[in-house]
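Next up is one chain by itself, shown in structure tokens, the form predicted on its own.
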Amino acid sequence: MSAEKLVVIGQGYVGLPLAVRAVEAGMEVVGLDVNAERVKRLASGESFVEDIPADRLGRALGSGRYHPSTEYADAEGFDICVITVPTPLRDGVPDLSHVEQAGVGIGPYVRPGCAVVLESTTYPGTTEELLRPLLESASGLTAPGDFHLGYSPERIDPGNPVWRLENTPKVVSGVDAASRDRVDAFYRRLVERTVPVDSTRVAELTKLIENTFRQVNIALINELTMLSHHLDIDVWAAIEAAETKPFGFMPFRPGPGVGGHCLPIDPCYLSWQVKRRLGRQFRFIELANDVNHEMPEHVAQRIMNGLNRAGRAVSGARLLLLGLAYKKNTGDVRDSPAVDVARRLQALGARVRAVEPYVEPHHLPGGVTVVGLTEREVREADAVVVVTDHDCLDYDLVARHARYVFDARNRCHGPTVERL
């Protein structure tokens, strides 16, 4: 009996871990991606996703059951297809063009009994109202009935050593009970626990709730941090004290803003749909977006003020930024607040250097000199700024030798350190 054939459309931070895990579960996997250079690198065993080290990718390739490709023709005869493509915002409006392209591309290869699952984050109704008509039109089949269709929100947390694809509960759904059961059976081969829900709309909303919860609470703490600074109160100490309460509280930490493909974007999908369908504003989301978007400017202003107190103008100052990724221990700079901070400081005339061990050089912002974290670099900087707190960086070295540190992540301590 031949192995079940899986097609994963999109081989990024979500699709590649899914593809490799399915190979490990014994499936035949085609990893489709429109980026020919990415496919070429994957085929040569080069991984650009921290959660999939090169040796794990090499084993998947060595099995003969993982096939990176740019050609939809390689999807022919598939049993299951999972769509994991980006869903960005364009001028504040959801851009589902990648989902549409995936639906049009895979549609001709949909056959009776197969299953298509959308994982991309989107507004409730996308699976049934957008994706289903594309698949039905291209295939001449219908769902439910001829083929299965479902939605399962991705829950990948890049760089998290504890919660991985395998042990993170997976929400699953379908356009009918048979589709849900087919989707559930597929994911049960890959993860420890599935969480079936009654409809694709519920599953789509689940993802938006998760990230809206984080966005709103981060904004709450960020605004509180800005106010606490003016009130001369140590917000970090207050959060640590509040964290001792064993019920009714969950700690969130302040930072220079939010980034990546989730928090700055996903809640906007929900507020956009609420406004479109109901003609109402989702005020919590809009306020949270305003607060979090303000943070890079607040950080740049605090750095400028700190330099002024030392009698040094920001224009012409040599600044050393630690981290440019949006999240520690990853190389992802999508919508990174650290990059925003760097650009704002450059606009003020600062000479910006950065320590960034994860981000590939071609993704780094222009005009920023990338250096190693050495005692000399720290000593020669007018200010060292902790923006993204990668665990591999030596924060004790920074605290010992820097003349001034602005720490947006609470990693350095000492007389020369100013915390966000």
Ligand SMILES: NC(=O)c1ccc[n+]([C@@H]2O[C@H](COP(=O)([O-])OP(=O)(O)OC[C@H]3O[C@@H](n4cnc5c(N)ncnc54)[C@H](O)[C@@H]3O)[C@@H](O)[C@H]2O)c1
Second form
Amino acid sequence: MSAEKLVVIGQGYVGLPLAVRAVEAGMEVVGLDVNAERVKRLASGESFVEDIPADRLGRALGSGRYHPSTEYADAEGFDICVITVPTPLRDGVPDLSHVEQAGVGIGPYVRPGCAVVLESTTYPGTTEELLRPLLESASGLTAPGDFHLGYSPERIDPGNPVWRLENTPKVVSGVDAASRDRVDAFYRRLVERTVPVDSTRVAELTKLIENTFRQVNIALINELTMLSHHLDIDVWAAIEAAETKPFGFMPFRPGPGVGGHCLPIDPCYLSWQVKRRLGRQFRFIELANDVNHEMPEHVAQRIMNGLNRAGRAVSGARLLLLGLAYKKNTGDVRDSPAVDVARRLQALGARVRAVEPYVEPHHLPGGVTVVGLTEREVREADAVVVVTDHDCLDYDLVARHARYVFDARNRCHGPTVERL
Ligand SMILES: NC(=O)c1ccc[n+]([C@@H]2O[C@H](COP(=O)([O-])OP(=O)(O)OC[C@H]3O[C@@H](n4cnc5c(N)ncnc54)[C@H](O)[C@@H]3O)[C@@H](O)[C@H]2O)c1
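Follow the form predicted on its own with the form predicted together with the named molecule, if you could.
Let us now look at the entire complex, which starts with that chain.
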């Protein structure tokens, strides 16, 4: 019997790990992406996703069952197609153009009995109201009935060595019970546990609950942190004490803001739909966005005040920023608050140098000099700023040799360290 043929549309942070995992589970996989450069690099064994090291990608390619491609025609005869394309905001409004293009691209290859699954994060209703009609009109078939259609939110946490695709429970759904069972059977080959739910809308909302919960709780702790600073109370110590409570509390840590293509964006999909459908504001989301947006400015101000206390001006100061990615141990700078902090400090006249081992140089902001973390760099900086706390950096070295450290992540300790 020939291997099941899977097409994964989008070979990014979500699509590439899924494609590689499916190859490892014995499937024949076409990894489709419109980015020709990305496809070329993948075909030559070069991975840009930390969770898929080059040797793992190399083994997938070596199996002869992983085919990166830019051609939708390579989807011909597929059994399952998973869509993992971006769902950004454009002027604050959901931009589903990539999902639409993926639907139009794959539609002609939909055939009786096949399954299409959307994984991109989006507002409830997208699978049935937007994707289904595109697939039906391009194929002349209907779902449910002729083909299966479902939604399964991705929970991948880039850089997390504990919770990976295979051991994180996967929520699955379909437009009817048969679709749900087909989607469930597919993911059971890839992950340890699936969680079937009754409708695609429930599955779509599940993802938005998860990310809205994080965004709101991070904002709560960020606002408390700014207030605690003025009240002269150590918020980090209070969180540490609070988390000894064995029930009813979950710790969230303050930081320089939220970034990436999930937390600042996904809750807006929900608030946008609430506004559109109900004419009402989702107030928690609006407030959380406001507070989290404020953080880079708050960090820049605190650094400016810290320099001022030492009799130095931010203008002309030499600053060493640790980490520019939006998230530790990753090279992802999309909407990174660390980049925002760097730009604000540059605008105030600071000379910004940065230690950033993960981000590809062409993704770094202009005017920032990238350096290694050495004693000399630390000593020569007027301030060292811990913005994104990659685990590979030596924070003891920083605390030992820096004149002044502003630590937005609670990684450095010592008399010269000021924490967010
Ligand atoms: N990155 C995460 O941690 C994460 C976690 C959970 C969910 N998500 C969601 O998953 C989706 C994908 O996110 P990502 O981080 O993988 O994005 P990404 O930008 O890393 O990758 C998406 C890829 O899709 C490609 N693409 C765009 N339009 C296409 C089309 N019409 N046909 C083929 N390829 C196309 C792009 O070139 C890109 O390579 C988003 O909805 C995101 O919100 C992301």
